[in-house]
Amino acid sequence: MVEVGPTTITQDRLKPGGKTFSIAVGVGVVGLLLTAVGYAVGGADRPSILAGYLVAFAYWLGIAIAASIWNAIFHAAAARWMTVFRRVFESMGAAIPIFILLFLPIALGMPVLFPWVNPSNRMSHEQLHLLQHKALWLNVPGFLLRAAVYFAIWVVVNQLLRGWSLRQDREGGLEPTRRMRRYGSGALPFLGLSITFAAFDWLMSVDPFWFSTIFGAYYFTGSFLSCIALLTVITVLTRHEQRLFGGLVTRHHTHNLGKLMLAFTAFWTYIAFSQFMLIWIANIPEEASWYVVRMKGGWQSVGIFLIVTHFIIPFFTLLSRGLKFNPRGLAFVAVWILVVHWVDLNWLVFPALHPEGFYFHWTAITSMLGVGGFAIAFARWRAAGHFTLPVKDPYLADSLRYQQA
């Protein structure tokens, strides 16, 4: 029993182990077991391959570092609603560090994966010129390093803020809320850049002869809305678990996690098309060309179906004010928007491997299995021996009757 304002609510602390750490760990081990074995009998397309596993890490390594940054903005912004999922944003940070682990094969399969690691004889002079150019900055030393750099400050700004919520729920307390409402302030621009300078290395420079100042923000964008959608489904699923979150999350919550997925539908939608806009109206070679590949053959349709998935349909249904206070409808929608995501970021990477037309390895899914299964298992395991939401936070009693204006 937990005393919370006025009233007393019942919490039990997460127990070790439990049916989603074991389903998660089976589903991680033998999707990267599959995974692997599809890239040694791979041959000629084990760059795909490796491509598909850079996607599915690329996927949930978002959805943890966007987890970390709407942790530090609610804190930045003093919200008190979203207190009753704070330790589910902390629980998804708290993942990042598997994600080192799970960087190895990127970091190993670099020459197979990144066309400026090795320049081929078959690129044209002009393309070997841009790669000297660049070489500054797309190498393999200064890669590693400032992948060591990211994993730093994403590692510490949660540690940061996930210690000090923890610390509070065994001493309580103002002090972690104030250290917590810092920390987060000061964090936030380094959790920016970082993952907009990630996206510029581990997906960009896939095509190393493309370039786009608003690529980091088309890629956390879609990370954003896809933590949101994931916190959703998370939610939903715990609804009936009263000594859980999930069973003290009303449905003024859930109309709230719907209003951010429709607003960040549309940031999502706004970024897209700036970066389509000014580089079509600019018309320059090394910069449309990116966006010729994907208007032309398969790509041309994957892209149609980005355009209606991806902002024509959960735009025009999450207007529905009935919709954001249902939860199971809203679950849907938000399973939606995280499919759709993944299908975004294998548009993002595979047409600069397959640039004749629409190419899918099933080891993709596979990948997606894998990462998937190891990061939320990782999650679990840490998230086990703590309660599910902040308990003495001065403001979870406010979160707790938070109601539309």
Given for the second form:
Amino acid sequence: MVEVGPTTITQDRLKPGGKTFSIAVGVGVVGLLLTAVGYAVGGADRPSILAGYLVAFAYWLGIAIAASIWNAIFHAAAARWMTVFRRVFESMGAAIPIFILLFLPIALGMPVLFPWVNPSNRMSHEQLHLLQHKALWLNVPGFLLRAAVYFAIWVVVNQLLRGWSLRQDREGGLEPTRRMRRYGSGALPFLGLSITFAAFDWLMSVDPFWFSTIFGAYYFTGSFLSCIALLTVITVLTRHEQRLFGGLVTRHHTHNLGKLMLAFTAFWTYIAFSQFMLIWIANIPEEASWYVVRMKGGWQSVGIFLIVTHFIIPFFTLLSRGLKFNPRGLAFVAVWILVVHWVDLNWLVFPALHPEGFYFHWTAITSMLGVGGFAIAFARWRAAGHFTLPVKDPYLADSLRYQQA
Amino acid sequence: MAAAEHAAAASGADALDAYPLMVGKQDNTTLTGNLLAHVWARPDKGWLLSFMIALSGSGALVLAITVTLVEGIGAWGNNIPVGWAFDITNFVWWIGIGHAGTLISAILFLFQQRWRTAINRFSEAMTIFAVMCAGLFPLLHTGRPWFAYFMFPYPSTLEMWPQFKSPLIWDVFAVSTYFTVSVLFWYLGLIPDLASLRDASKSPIQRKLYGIFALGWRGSGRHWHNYKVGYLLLAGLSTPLVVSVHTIVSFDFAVSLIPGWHTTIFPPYFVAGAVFSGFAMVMSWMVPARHFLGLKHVITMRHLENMNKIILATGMLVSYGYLMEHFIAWYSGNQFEWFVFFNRATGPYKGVYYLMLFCNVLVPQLFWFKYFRTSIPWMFIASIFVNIGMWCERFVIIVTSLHRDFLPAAWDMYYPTWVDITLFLGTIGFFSTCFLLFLKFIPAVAVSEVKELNEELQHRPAPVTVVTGA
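Switch from the form predicted alone to the form predicted in complex with the partner chain and print that structure.
The complete assembly is shown below, putting the previous chain first.
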């Protein structure tokens, strides 16, 4: 077998500041300011403006949690090929603490966002009765306490895995790898349950009468997919940086990212179809009402748009081997996925507020930019001063020389 | 720029993998010799005894089928409101067992998991036999299996047309496609090994027989190229198929309005459960087989430990499914849904329910600990428990959801008859018969793939020196 890849590489630490950081901070500040202005003058649109913010929050936080889960999965599976990407996953996960701050508008806006906080007089007797039953779960202190638990899990897991990884950068040795594998495996049940119940609390309870056992899987599948898409974009953008991780990524690595996006595009479709088909065919009023709203008016068009853009187009383009070997093409599909995942989350939340038909408010975009800007800036800030790949990982050579069989 | 220099310790990394993928130094000659040895050896007493027991089981199966055909399915314990019972429980259980084979042979292949090579042949054979056992039950449950061809859409003078809105018809297509592709995939992988058997045959009859099935394989570069492409394509095709089969099996229940059956998590949760039970079944056979066939050098503790990790992972997914079902049953505020779960835990079948929870939720937790993952007796016992637990799960889902429905006046109990039990035990006998024959006539390990792996294992990537800058 021919030896491939370099035998000596040079790696720099990521410099603090930089263009990415300044732009992200700028976009974040402007985005959130505009959103705040929109909210101040919003009047009757206020619940929807807050819902747009909730979507942005769930979108970016979902990616950060998904990055922690991917990292934990790769440790549990003792994967070698992805070592070159590991620090990026860790850095994405390192953004989680900023979301505690970004959670404040949601915590303060609960009465506006979630109908179960102050059941209105317009609700039927049966609905009020249901809310009474659910109050054991859907109550303000419980909601906030659970959010605190979720955040605690995410922050601790990410600190542990990232902490040992950075320690390996300094000290080397096998002990950190052993630890990360152990903690990564052990963290998975906690991560899986917390993201599921966070999806129930933050997204599903916007319509407190509707329920679906697969909803947690729906949210984390979309987040998983978007996380790989974001990783692909970052990789392709930095592929010429010879002294950072991007310069060492080969086409075999990006091919794998393409395959993962293909697999999770299919898996998202599988989950979405399972939920839709089972509810549609059984046609039980208490469940079907959720889809009834989404199958008429402008929401139906959004649904069809999602089938085409979240499944058909990415699935069939990603089947191509040539595309997966073409960095720019792959990055284009990745950006595409990042956009439609946002549409998907909007489609989950907004019809509950606007059953009468399609609704859009410009602050949805400023919220996305604002939350995203702060999340990226925070992750970039925490990544600064560290290497962009685990330089003393025992499997670095395996990863850099990784080739498809 | 202060530059520090050090080498990434590539050589030390193997210290993390306590068990090798192959024990001892092997070359192609020794591997061909010792992996084909069990085919050439005369059957020993142990094999003959097991075969006799298995054959008696198959005999019992014939008896139970005969009684069912002569007397009709009234010979079973099923009766309204429990229209589905042992039959569908066994169907789902067997289909699920088949899933491990395809996961190992196709999905782990796509994931480039090298440890799959030593166990894929073995578990794929189980897939085929398990699907055969599974298919038997719905076929018999039609009552008049000789009319089973009615289920296929063909231009009939009776103007019969299948009900395409029914998941039972989807099952017909899903299971038959799955079976066909599994057989093709398995057979394709077998061809180089059949050629090895042909070439090593001592008697002309053996040479002829293995020669016919080897389809003229000569091992040329072109043969290998076509083989590799075909194998990859079939792996790609099998992957969505294996997910679709158990998904459609879950649809059999989930499309209905029955509390306990109709829930959206069913498709992925059934697939995870199928892989869970499949791996347990592979484990139950692998532990004795590697001992008696002399395969311990290629099926090492590494393989067993990895399989136990998958059992743990899929067991956790199944537990996640249970949690979602129970939580949403309460959260929905639907009293009928909640009653089903209450009745499972407190009703007349609660023993089966708690056995299910013990086997599927508690037992796999052992595998968090390396001691249990690498202890042969423990993994064997745990795998048996998981097999039992997954059977109980299907029984709980099917029978407890049916026996107390919306109308208390219609409530009734289900008890299996001797025919039900004999039919189930009979399929285990039939499965074992097929499997023992497989172990006798076909190499249990994919010899050519293991040889390829052996070449790959000789090669370690050269270390990379990282020069760290500012």
